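Next up: just one chain, as structure tokens, the form predicted alone.
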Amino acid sequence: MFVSDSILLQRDKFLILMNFEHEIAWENDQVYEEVYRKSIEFPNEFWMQYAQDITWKRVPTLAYDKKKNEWLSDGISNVCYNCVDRHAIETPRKPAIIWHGDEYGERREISYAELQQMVLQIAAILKNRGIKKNDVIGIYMPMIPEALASMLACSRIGAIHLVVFAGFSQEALKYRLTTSNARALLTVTSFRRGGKEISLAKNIPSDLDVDIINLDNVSFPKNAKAEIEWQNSDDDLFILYTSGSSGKPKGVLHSALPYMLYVTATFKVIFGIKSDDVYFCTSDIGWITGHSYTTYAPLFHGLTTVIFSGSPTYPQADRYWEIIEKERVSIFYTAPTAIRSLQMFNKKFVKKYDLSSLRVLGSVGEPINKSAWKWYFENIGNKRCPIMDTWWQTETGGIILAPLRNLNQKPGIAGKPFFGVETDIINGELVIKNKFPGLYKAIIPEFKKADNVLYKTGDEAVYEDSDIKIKGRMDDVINISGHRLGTAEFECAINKVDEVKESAVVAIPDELKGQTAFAYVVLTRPLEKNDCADIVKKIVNSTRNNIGSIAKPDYIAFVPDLPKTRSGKIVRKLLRDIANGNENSADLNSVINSEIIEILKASVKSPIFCPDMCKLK
């Protein structure tokens, strides 16, 4: 095809901003609108730029192949490889991961050869076991940096990993590892957090039907070698369960290769990175933002990378400003709960640390608002530090928006687009109009592949001038402290307790949380005085038990029954309403039952408070 002079020099134009591009792009509105228009206008021109920062087994000749539908469609590399054994080979004895216990002084030091070793090991374990390509393994593990070479040896050997948080449940476990069709379970015994002695062991069924690998309990082989296991475009990373409309949590498959290509390019363009960052994510890996941003995209980058397995107020409430101080952190990465648990301490905890040290910083998992924004600028980042509010889903495997990285932010914004990636707002909901290479690849266990067209983020968002606010979740799902549990898995383990005949959790803001969960109970026979306080017990040991510690309703109202449309379909967004003080809801005309919403109003004004009641013997 005959390409003209004009497109030809518009290409040269834009290849010469990208050499520049991650220094400046993020910092200035006029070149930020150029490098955009152009990353959409050439989307390949764009993506192989940074594509130049894998290395390659084979190099692609195209980042996106229209006929195909699929990224870097006849390159190969391999995941691990870029992370691990490049720079085990060019800086060695650099650390890799710093990883901080429970009590002060618990430290370790990981180099790159270290941790090129360590990767060895469990990969060897594995292929010994007879672990072979695809096959998915699940990683049970606290944040150790045995956790983070488990996900590596994994993609060392093309297995599929799929990560669970230390802190959920045994029924959370199996069902993942079951919905998973896992080969394998990688686990410890037990880890400290809090002063408290957490057993992993107690939490693994017994008649699961997979492998348990206890790191704890195995012999490390000595010399230990697993060949790489090259991986093409089709081949797949991880699989990470996030909420789901169903009751059930949904699998997010990701491919290997575009989502190591999305993660990098954002992480280096949105925090503008140097060689010599030492970088401190406070993010656990069962959640996405450890697997990009704890794990992949800092080592990938061949920076250090900071992990905590403690808690931020044990034994004091300095914890992350200790850690920042003794590493010199110069990027730190954290949740808006983080940060407003953190606020009501008294500021002495943070005034005796030295943090000049930190030129960025970053918040990501929910909205950040403005009183706590402006306690981090001022107080961490001592009004010099840009603030990188980042909004992004487990869907997307990387940041979607971002503010610009310069001090004339607006608190709370999200911000801009990322390079390559088409927003839009339509009917108040955030979309993705173009395919990018961080979008997941399929859903599980259905498999349900990825929209082409368009993406719905079930996000509600405005504009707010050139930039995008994100307001909240428009579907059924909490955000508490920026975890993303369904209000359908609340109602499912509510409604286990014999004593329920049905229930219905919505969200509600929490000044920590940013959100917590609400609960309408309906019981099976009217509520005794006596038997409250027990029946409320049974309902928080029930959703913990089957989702998580973290997962429990902090409210509930005891109601008479649920309104309802006459095809009996329950009225949430109704509910939702009148939980957060709208009583003018517009759903008022589709109830069927309309003599129970008096009743819902006058029980929402004092509903049971759960950390009180669960107190009572």
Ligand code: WT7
The other form holds:
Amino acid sequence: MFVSDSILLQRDKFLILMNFEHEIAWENDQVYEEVYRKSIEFPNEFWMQYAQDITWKRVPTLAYDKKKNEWLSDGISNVCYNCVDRHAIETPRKPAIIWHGDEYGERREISYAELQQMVLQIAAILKNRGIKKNDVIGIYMPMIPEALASMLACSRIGAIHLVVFAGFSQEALKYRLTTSNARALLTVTSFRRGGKEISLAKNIPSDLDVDIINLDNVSFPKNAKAEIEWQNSDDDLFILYTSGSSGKPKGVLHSALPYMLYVTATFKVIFGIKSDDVYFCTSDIGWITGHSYTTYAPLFHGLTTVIFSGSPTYPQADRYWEIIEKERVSIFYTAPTAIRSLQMFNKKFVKKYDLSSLRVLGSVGEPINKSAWKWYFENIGNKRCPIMDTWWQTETGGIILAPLRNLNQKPGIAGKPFFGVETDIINGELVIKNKFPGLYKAIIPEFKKADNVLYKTGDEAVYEDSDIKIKGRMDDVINISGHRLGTAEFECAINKVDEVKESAVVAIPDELKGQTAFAYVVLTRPLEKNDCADIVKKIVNSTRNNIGSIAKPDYIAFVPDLPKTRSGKIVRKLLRDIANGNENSADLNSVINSEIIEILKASVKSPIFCPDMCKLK
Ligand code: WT7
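Just the form predicted alone so far, so send over the form predicted together with this ligand.
And the full complex, kicking off with our chain again.
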């Protein structure tokens, strides 16, 4: 019944180039240019080529249906079937997931057959609780195999998963569950990270109409059954919240089949995968990378995906390298902030290990600085492995830019658009000009449909020769250690403190985290010397309680007022310029209370460093 090879393609030259040589599609600029040109000229043939990697219940006849504005419009398939069941038939004993825990030697290996059982059991529990197609299911779990299996179980029965990063607070969890109308929440009691026991149970809201399913103490049905819910192109896979430039986090909704096509095609080509690759992506499933490239893409292609629930520096700063040696990892994908933090440790932590199994390296989440790139290239890749600096977003589902060549790479330059995607830089902003299957479907709770005529990324970019270099966000989104947070979210949390009248948060560069949050705070009363530490602690606690421990402002400047326009709007750009030491801000003229500017400038010269202040009694 599953006739993937019945898709016969017309343009055989194209087919040969793409299908045969995906492992070296990025070998040199010429190959890239040639394939790119064809992919734009013949989008249908291009995407149908990769649609062949999907096992279909009903094979689609067209990649993109212009009239319906739909991808894979008449295709029917299921994501879980493609990531689990078909491999459980073909390679049942092959490890699907290898998990490493917080302590050395803590290890589990889950074969494709075992993963299928795990998925079936979780799916059966959901079914028994009355979960149906299109119900939203929260997942609040650490990086354990059951977490990935929970995502797959949702997909199996057509439910929509909503993963909430285990580092988010009760308030953040509650907001996501309520605004997305979640029916159930899959969770576990606690986990260990960095030598500490972290409780998830304490963050579970008790006052919500959500069925709490704690996988620690649920009894798994024997001979679990859960039929596959076959899906068409309009069916959805997940919602993932991310920070926008204003107000509350937004829920990004991705549809099942087009997303699967985009993520698995980009993975195949950009990492040049081979069937025996052992792949290790360090991203948590709480972020989009953990969805697309820790879980879905590697399992879809039947590879072994290595996951790690510990801290890279506990008990020592060698955990990634230890795991790479032990599992003979061939593709390693991590974030610049992790590289920078590991780069600070003694080289002996790297040199101890045999990293010769590595073939390709990846970087994602923020621009990679030259020194981190060089360290990664020389010490981890041993000058042999290309570094795929991949630029993309929660909204794009999968990788958009990568240095699609393995020689003559330029540090810090993501490079070229993936095949089939037309990018441009308009007024300094990176935009996408055509339809591609990865783009999100809608933003919830409003169910605002993606306007995919011209997608504006919010990132500032420039051309360097024919390569695209990303400079950073143009809006009020801060990227702290690869965690995307909105300045507005910080401000909401800070303003909840009684003594705070108003606040404005801006990003400043940070050597380790990439960026960090700098808060200007106006109090309701003059600050007295001895209550400063107290207020700082209240502010830090409020961000921790409302967002999570990943979201603490590092610097606070208590100021008498904020710069405002005639209509009372805070002039954020000016605050950003002042905090970043940019004296000649273009926004000086719009400020009505300009007497404040010199005071602001003085205050940023000696702000309060919160980590120090919070240590004080
Ligand atoms: C923002 C998206 C993409 C998955 C992880 C983050 C920044 C991401 C890069 C890169 C420069 C990058 C952008 C983007 N970003 N990758 N290789 N070079 N900047 O996903 O949480 O949706 O954040 O991360 O600013 O807009 P996200």
